Amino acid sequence: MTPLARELERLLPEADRLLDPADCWAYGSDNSRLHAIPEAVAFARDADTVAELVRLCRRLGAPLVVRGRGTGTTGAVVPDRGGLVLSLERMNRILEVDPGNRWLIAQPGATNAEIQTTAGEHGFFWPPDPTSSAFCTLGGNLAYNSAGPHAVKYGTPRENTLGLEAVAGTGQRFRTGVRTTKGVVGYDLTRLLIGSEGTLGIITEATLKLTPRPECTHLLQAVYPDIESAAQAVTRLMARAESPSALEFMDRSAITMIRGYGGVELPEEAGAILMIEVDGSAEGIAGRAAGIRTVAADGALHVDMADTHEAMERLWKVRKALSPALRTIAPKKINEDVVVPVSRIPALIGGLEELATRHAIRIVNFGHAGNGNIHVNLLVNPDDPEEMQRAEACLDDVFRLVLSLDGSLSGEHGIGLVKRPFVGRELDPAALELMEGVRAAFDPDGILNPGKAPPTPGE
C-alpha cells in the first residue's frame, strides 16, 4: 500500500474513499477521449476535509485533481500524472437563498439545474447556463468560466457571481470577493480563480449574484441564404441599445445535417439560421421582439416568432435536432470552441470552409454568435489512423485562423490537456511569466492539477 493509500484509510472513512484500481478507473476521464488512472479517489464532504486533504497532498508531494460530475470536455480533471482525484460530488448544498439582495449561496457540487430551480422559487435565475445544466457542477462551471446561451445578454460567471470560498496550494483557507454590488477593496481574487481549472485554488463555496427572471420570452427563427447576411444581422442586433437575451447560429454544413437527420424542414437555399431569444416585462415584450425582428428580417429568407411555450418548442426543434444528428454520424467527434470578434465571423466560417476541403475533414459549425463563440466540430473517426492525422493539421490551422482574427482559443470549455500545447500562441511571453508567478504564490509545491496550468514560456 502506497503512503497516500495509507494516510487516506486514516483519515476518511471507507465510504469516502476508493483504492482499488478498478474502482478509481471511472474517476479517470472527463468528456474528453482522455483517461488516466488515479492512485486514489477522495470525496469531501466539508472545507476542513478539502484543507486536510491538501496539506497531505503537499507533504507527500502527491498531484491532486479536484473534479465535479466531469461533464469537461478538455481533459482538465484527467489524472495524467496519478496522484488524489478530490470529487467534490457531495458537497452538493445550496446553503442560503437571500432575495432581497440577490444572491445565493453554495457548495461546488450542487448542480446547475439545482441552483436554477432554487432560485427560480424566489423569482431569480443565475445566467450561466451550459447545456449540461442537468449534470454539470456549480464548481465545474466557475472552474470553466462556462456560460452558455444566455452569457450574450447577461455574462458569464465571471460577471455573476460575488465571492468565493476556496483552498489554496498550501491547504490554507481563504475568502474572496464580497455580497455587495460593488467593492475594490484588494485584488479581485474571484476573478482569477474563476477559470483557473483547478490550478490556483479548490472552490469550496460561491456566493452567486442573482438576475430577476424576465416576465416574458419570445422567440424568433431567421433563415438567412449564406453566412455572410446572417453575420450582418448579428452585427446589427448587437449593436441595439437592448440585446437579445440568447442569439445562436448554425451554418450550412449544420442545416444540412439537421434536415437529413432530424427530418426538419427547412428551405433547400438555407446558408445559414439565427435563433433570436428576446425577454423582458409584459408591457414591453411586443414592440422588442418587433423591433428585432424588423433587424433579423433584413436580407433574410423568412423569420418566424413564436410568443407562446409551444411555438417557441416548435421552433428550438431545429437547433435541438443537431446535437442528435451529430451523434449518430460521428459519436467521438473533435469539439471546440473558438471565439471570434462578431463581425469577423463571416471570416472564420469561410476559412474553416476551406479548411475543411483541404484536409477532407467535415466541419459543423453551430454556437453563441452573439458572443462570436462558434463551436467547431470536427466529424472524425479515431480508429481511423490516416484521418486522426488530417484531423489534427486540420484542428492546428483551425487554431491558427482564429488568432488571425484576433480571436481567443477558448471560449468556455477551457484549456485542460487538449489546448494546452496550442495556448503559446495565443499568450505572449510575459503574460506567461506572470500567471507562472501567480501560480506559484497560491500553489509553491505546484501539486494543484498539475500540467493544466499555462506553459512556462518556451515551454
Ligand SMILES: Cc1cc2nc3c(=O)[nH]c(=O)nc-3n(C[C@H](O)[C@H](O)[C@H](O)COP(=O)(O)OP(=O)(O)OC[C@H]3O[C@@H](n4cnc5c(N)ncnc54)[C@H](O)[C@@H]3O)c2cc1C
Given for the second form:
Amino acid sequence: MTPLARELERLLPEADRLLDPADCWAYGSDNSRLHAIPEAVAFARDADTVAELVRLCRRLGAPLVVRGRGTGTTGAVVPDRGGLVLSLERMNRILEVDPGNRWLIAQPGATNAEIQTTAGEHGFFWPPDPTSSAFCTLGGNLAYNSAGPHAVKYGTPRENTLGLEAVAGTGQRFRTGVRTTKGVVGYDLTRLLIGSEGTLGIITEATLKLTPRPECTHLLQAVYPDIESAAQAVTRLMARAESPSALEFMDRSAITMIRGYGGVELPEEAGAILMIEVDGSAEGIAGRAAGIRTVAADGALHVDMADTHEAMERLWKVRKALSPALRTIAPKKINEDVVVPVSRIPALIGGLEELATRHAIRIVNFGHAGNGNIHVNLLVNPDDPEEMQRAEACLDDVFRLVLSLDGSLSGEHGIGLVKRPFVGRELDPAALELMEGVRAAFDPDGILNPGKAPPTPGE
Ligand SMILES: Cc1cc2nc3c(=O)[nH]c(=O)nc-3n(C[C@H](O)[C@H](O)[C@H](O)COP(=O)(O)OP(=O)(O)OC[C@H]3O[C@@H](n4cnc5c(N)ncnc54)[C@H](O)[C@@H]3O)c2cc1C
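Next up, the form predicted together with the named molecule in place of the form predicted alone?
Zooming out: every chain and molecule, the one shown earlier first.
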C-alpha cells in the first residue's frame, strides 16, 4: 500500500475513498478521452476535509487533481502524473438564496441545472448556461469560465460571481470577493480563480450573482445564402444598443450535416444560419423583435420568427440537431472553441474553408457568433494515422489563423492538457512568467493540477 493510500484510509471513511485501480479507473478521464489511472480517489463533503487532503498531498508531494463531473474537453482532470483525484461531486448543496440581495450561495458540486432550478423558483437565473448544464458542476463552470448562448448579453462566470471560498495549495482556506454589487478592497482574486482550471485553489463555495428572469422571449431563425451575409448581419446586430440574448451560428458544412437529420428540413441554398433570441419585458418585445428582424433580414433568404414556446422549440431543433448529428457522423471529432472579434468571423470561416481543402479534412463550424466564439470541429478517424497527421497540421494552421485575426485559442473550454503546446503562441513570455509567479504564490510546491493550464515560459 502506498503512503497516500495508507493516509487516506486513516483520514476518510471507506465510502469516501477509492483505492483499487479498477474503481479509480472511471475517475481517470474527461470528455477529451485522454485517460490515466489515479493512485487514489477521494470524495470530500466539506471544506475542512478539502483543506486536510491538500495538506496531505503537500506533505507527500503527491499531485492533486480536483474534479467536478469530468465533462471538460481539454483533459484538465486527467491525472497524468498520478496522485489523488479529489472529486467534489458530493459537496453539492445549495446553501442560500437571497432574492433581495440577488445572490445564491452554493457548494461546488451542485450542477448548473440545480442552480438554475433553485434560482428559477425565485424568479431568477444564473446566466452561465453551458449545454452540459444537466450534468456539469458549478466548480467546473467556475474553473473553466464556462458559458453558453446567453453569454452574449449576460456574460460568463467572471461577470456573474460575487465571491468565493477556496483552499490554496498550502492547505490554507481563504475568502475572496464581496456580497455586494460594488467592492474594491484588495486584488480581485475571485476573477483570478475563475478560469484557473484547478491550479491556484480548490473552490469550496461560491456566491453567485443572480439575474431576474426575463418576462418574455422571442426567437428568430435567419437563413443566409453565404457566410459573408450572415457575418455582416452579426456585426450589424452587435452594433445595436440592445444586445440579443443569444446569437448562435452555423455554417454551410454544419447545415449540410444536419439537413434531413431528425426531421430537420433546410433549403438547399442555405449557406449559413443565425439563431437570434431577444428577451425582456413583455411590453414592447414584439416591436423590439421586429426591429431585430429588419436588421437580420438584410441579405437573408428568409427569416422566421417564433413567440410561443412550441414555435421556439421547433426553431431550436435545428441547432439542437447538431451535437447528435456530429456524434453519429464523427464520434471522434477534434473540437476546438476558438474566439475572434465578431467582425473577423467571415475571415475566420473563409480561412477555415481554405484549410479544410488544403489539408483534406472535413471541418464543421458553429457556435456563439455574438461572442465570436466558434466551435471548429475537425471530423477525423483516429484509426487512420495518415488522416490524423493531416488533422494535426490543419489544427496548427487553425490556431495560426485565429491569432492572426486578433483572436484567442479558447473561449470556454480552457487549456487543460491538450492546448498547452499552443499557449506560448498567444501569451508572451513576460505574461507567462507573471502567471508562473502567481501560481507559485498560491501553490508553492506545485501540487495542484501540475502540468495543466498555462505552461512555464519556454516550456
Ligand atoms: C455535451 C457537452 C456539452 C458542453 N457544452 C458546453 C458549453 O456549452 N459551454 C462550455 O463552456 N462548456 C461546455 N462543455 C464543457 C464542460 O461541460 C464545461 O467545461 C463544464 O464547466 C465542466 O464542468 P465539470 O463539472 O464537468 O468539470 P470537470 O471537467 O470535472 O473539471 C473542469 C476543470 O475544473 C476544475 N475544477 C472542478 N471543480 C473545481 C473546484 N471546485 N475548484 C477548482 N477547480 C475545479 C478541474 O480541475 C478542471 O480543471 C460541454 C461538455 C459536454 C460533454
